[in-house]
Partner chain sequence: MIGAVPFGIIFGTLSGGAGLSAAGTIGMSLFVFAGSAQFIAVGLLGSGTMWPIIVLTTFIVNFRHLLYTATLLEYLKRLPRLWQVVLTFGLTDETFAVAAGRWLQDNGSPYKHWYQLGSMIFMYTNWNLCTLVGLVAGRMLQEIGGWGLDFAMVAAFIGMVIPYLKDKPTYAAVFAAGISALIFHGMPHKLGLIMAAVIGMTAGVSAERLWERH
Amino acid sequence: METLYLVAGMALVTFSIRYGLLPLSGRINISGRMRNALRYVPPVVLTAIIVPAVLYPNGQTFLHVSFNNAYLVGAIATVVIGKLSKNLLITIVCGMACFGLWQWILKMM
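Coordinates for the sequence above, one chain, the form predicted together with its partner chain:
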């Protein structure tokens, strides 16, 4: 049921944004400043999800900044790989491998 609400809600909201201007045609003006600010939305929202997921892994309540945090080490490695490779698939696969490797090393120690 929750899933149904979620998908229906997202569909409705998305369609309203894309279609909404047509019936209102001409009565809404979007300033250049607003236009410009919206450009930042995707990277900003993605970052705001990643950072807490990495520093508060598995629902922990304290900030986990240490080499014992495989998520943090994996994330740093992924950023470096992403910057160098500029390829999404390589970034994801190598990033996951680094995370897995570091988790394995931590278990061995």
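Moving on from the form predicted together with its partner chain, please list the structure of the form predicted alone.
The following holds one chain only.
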């Protein structure tokens, strides 16, 4: 029950912070240079989340850069597929399939 209260509290705080600033969004003028810089925020945040998960897959303290790391192989395959296909759905599905297939191959060895 504590977890439910914790999740509900976090949702309430997150919603109130964002909802409270929403009326101000139309009144704030952002320069073109700042708007251009803000375009890079989503890729940077996603990179900051994904790279540690790929290079330190089990919370280890050393880099796991080898073909025995299914996360790394899946990430590389996803980047290549994304560059070639330019289709988000195909990239996600094929990247997950590559990760799952490589994980299965490693278990069979």
